[in-house]
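Given as structure tokens, the chain that follows is alone and in the form predicted on its own.
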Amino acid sequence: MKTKSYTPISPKLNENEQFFKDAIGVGTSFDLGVRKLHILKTDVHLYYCNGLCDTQYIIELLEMLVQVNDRERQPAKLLEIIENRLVHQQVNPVKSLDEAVDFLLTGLILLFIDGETKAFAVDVRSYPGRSPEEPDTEKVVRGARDGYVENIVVNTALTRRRIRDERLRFEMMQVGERSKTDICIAYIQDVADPGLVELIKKELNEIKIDGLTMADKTIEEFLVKQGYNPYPLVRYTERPDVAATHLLEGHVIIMVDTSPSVIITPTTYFHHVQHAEEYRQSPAVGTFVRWVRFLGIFASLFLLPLWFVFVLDPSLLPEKLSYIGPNEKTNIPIFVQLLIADIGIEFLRMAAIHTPTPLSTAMGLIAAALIGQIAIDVGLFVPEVILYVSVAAIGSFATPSYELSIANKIFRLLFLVVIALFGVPGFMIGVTVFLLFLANIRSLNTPYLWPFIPFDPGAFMQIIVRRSVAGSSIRPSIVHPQNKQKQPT
């Protein structure tokens, strides 16, 4: 990233108009723009980022800087008066034309004083967005129904919200050369690891790049160095109250300017396979829900593969169910039929994202009845295939997190390929190469299967049994916390 420069602030107003025509575009760009007053025999420039501000407070500051020249008669103490009648809670004085630039492009207008090299910004950001509302791919039956949105002021008030602790922090810093793009790290004080936070802001401020357009994606792939790793390394969470735990707990969390979701750092594979529904419901009913999620995703992962291994090797199969595999003849090859019918699953996905609401429900209808039973009567597919992809497809959605169910699929997909290649053997290689690579990742310095490899018996209990709140007084050791006692004694 460049060096910031530094350019005083000029005595002289048509000096520093001048630089803010060079330098931004005032005059030419339409969203830039200056008002100009006469204040006390004296000229003062106001500037404003048209979009970015709300105008009924640049009306009433306006007001109030005009009746100085009625209430007021001494011109020499211009500053102290103008400084005084800011009726808001945010002014900071500015120093560097540079320092005023970035203030009002993000959306604070400027205050210019002839004959001053102080400025002042007053902060009336008003972004334009939506209000709270529950995220699409995190609903609960019983719960909060708000989450986070694009702006980053309201996503630290709802998690500020829901934590009242004095030593919550949030720590803002700026990333992108061009976007300038407001990141912010929150972490309470006394329960997060110092050391991961030093780490993470380490990382963060050597980020080298002109802008984040795609926000807190690009902040990840710079985080954690992911490469072609299809696994997340974080994980994204649009609710309050899951961000708000995992403070609790000790993560440290990342939350980026024009996006609703917010990183959780750091996460293991277990992390991703939790749901805020099963603390919504009683620990048993959260249990259940949770190994019946396991099941989803155990299925979406190595069911298709493991039927492929009993269709190539029918002896495998215990006599009881020896009905497992296809029951009809088909010319084309299992393998085929598998990799057609799980990429038109894939295919239908994506088409749902980008089909309007009104019409997806029509896409379904069209993609059962027409496009899976003709493929069936023509002789494309035998039914079993149809059943056995649509189970896994059933399991990658029943999957919490979007990002491990397309990785799923993407190790599925090689499973198939592997065992078409060298039969039962291949399937015994790929799931080990499979294990030892999930083994050996490792996320901010935090093992990835954490608490299986390395084995913690009590972290791994409540992987397996959601246990109550009132029965888990100890936060998990992965992140080493400073304060590992949730309940005070």
Given for the second form:
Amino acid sequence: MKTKSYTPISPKLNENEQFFKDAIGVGTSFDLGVRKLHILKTDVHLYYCNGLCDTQYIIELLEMLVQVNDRERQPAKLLEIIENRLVHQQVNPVKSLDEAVDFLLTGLILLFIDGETKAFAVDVRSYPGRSPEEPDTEKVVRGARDGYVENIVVNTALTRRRIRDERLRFEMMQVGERSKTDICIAYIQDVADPGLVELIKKELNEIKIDGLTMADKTIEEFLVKQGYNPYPLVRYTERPDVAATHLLEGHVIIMVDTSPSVIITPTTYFHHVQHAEEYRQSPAVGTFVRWVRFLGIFASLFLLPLWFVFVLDPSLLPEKLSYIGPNEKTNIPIFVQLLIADIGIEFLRMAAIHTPTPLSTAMGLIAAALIGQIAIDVGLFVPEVILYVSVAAIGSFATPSYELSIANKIFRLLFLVVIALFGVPGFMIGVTVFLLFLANIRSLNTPYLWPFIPFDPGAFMQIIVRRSVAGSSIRPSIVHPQNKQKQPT
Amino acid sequence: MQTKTKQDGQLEQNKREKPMPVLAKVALIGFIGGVFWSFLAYCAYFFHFTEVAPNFILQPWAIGDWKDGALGQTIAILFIGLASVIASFLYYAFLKNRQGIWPGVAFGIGLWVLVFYVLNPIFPQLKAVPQLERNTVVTMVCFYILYGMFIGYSISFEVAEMRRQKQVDVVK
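The form predicted in complex with the partner chain is what I need now, so please give it after the form predicted on its own.
Now the full complex is given, and it begins with the chain already shown.
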């Protein structure tokens, strides 16, 4: 962080006004303004930033200030009188103009009084934003319907509503030379690993960037330094209940202003395959849902490559399964068909993201009825290719983490390429290298495939079986909790 | 609480899970690693990726024909699990302080060499490596690498975590 320049507040209001004109463009930028008042024959200037503050509150404050003229008779005590009449719980005295500028640009109003070297900042912020809604990507059948929003204060409040513990900490810091984005590190003081909290703070302090317009995603790239590794090294959630659960388990949560998703650290692969829905159903149902989901994720990674191996070498199939594989001869190699079909689905997925809803229905019809059927009729595709590509695609959609599903898709395509080149050895070596690669990843000093590799029997059971909440009294060891038992003794 | 007779200790949430002793954990890692990877190897055999089925380990014993059936494979998988406990103890004895996945990978390759070259004469049906199909060799080496990584990384991570925990406890 560079050392901040320090300009004291001048007792002459004109000089302060000139500073604001030069430094932040009051008078040039339309959203910054100044209101000049006379109170007890003294000039008082009120600076504001349009749109970031609530006009209703400012009017009430102004009314109180103007009434000073009718009720008070001691101009010498003007500073105290004004401070007293600012009827708001958050009134801060400001000494320097630089600090004042920071406040003004976050939406506070500033009161300068002629002849004083102290100004008042009043927190009347009201940011444009939506109210909490259910996040689109993490819907549940039962359970809370509120989700994080773009406003960090609402987000901390939603979390605090769920954990009223006095040991819950929200540490605020600012990152970005120009954007000065608020970042909040949330953790429970006597549970979270202090080493991890320190590490995260250190990494965040070292970030040098002018703006964080992509909010948490930018922070993630600075934090975990993943390079071109497609696998998501942190988990995002937009659900306050999921975030609160992880806080109680000893995770550290990073919230970034202007983003409705928060970062859960540390994260392993298996954090990406769980969903809040499992914990809103009974343990047996939750386990069933989870296994079906695992099957879907497995299919999205391995079904297509395995089928392709059998197409290339039908002699591999046991007799009972020998019907697998295309029966008709085709004009286009299966590998090319698979690539076209898989990338075609990717076209559809991308198009669906930025197509307005009324059009996307039509698009779905074109995709399903026209492209799929007619591609088979004209002999471009074997029906089986469509079947397996579709199952793999549905498996991707069943992956709870969007980031994970795309990373899996990339590796599925890579498997297809090595199989096309080397057949069975390509597949075996590909999968081995893939697993070694995943096992070798460490995200914030956490092995990525834990608890599978390195194997932890207890924690692995927690992944395979959705245990009852009453029965799982131990916090996951991977977060190194200071306090291992969830319930007090 | 509606019943006084239900002691705190009987409540599911009040059960204290005791940490497993390290040797028990090593044994468990070994057993599960052996069973898991040999089961996958059996799947690979089922799809003819490899000619070597898990039941090759039963071949030196002159037992009934059942050893070639499904029962034989199942027992062979469990048997490999037991053999794997020995392997994991070996790893624990000699390599537990090496961090990361690569010592485990090397351990896996070493085991493969041991089984397919050195111990080869014990298994009458196991062909010498040059006579094996290319697919078989690649598949088996891959499974041994993954198995070695599983065992090695798990044990060394466990040891490192225990050491870390001890340090934390000392500080407290």
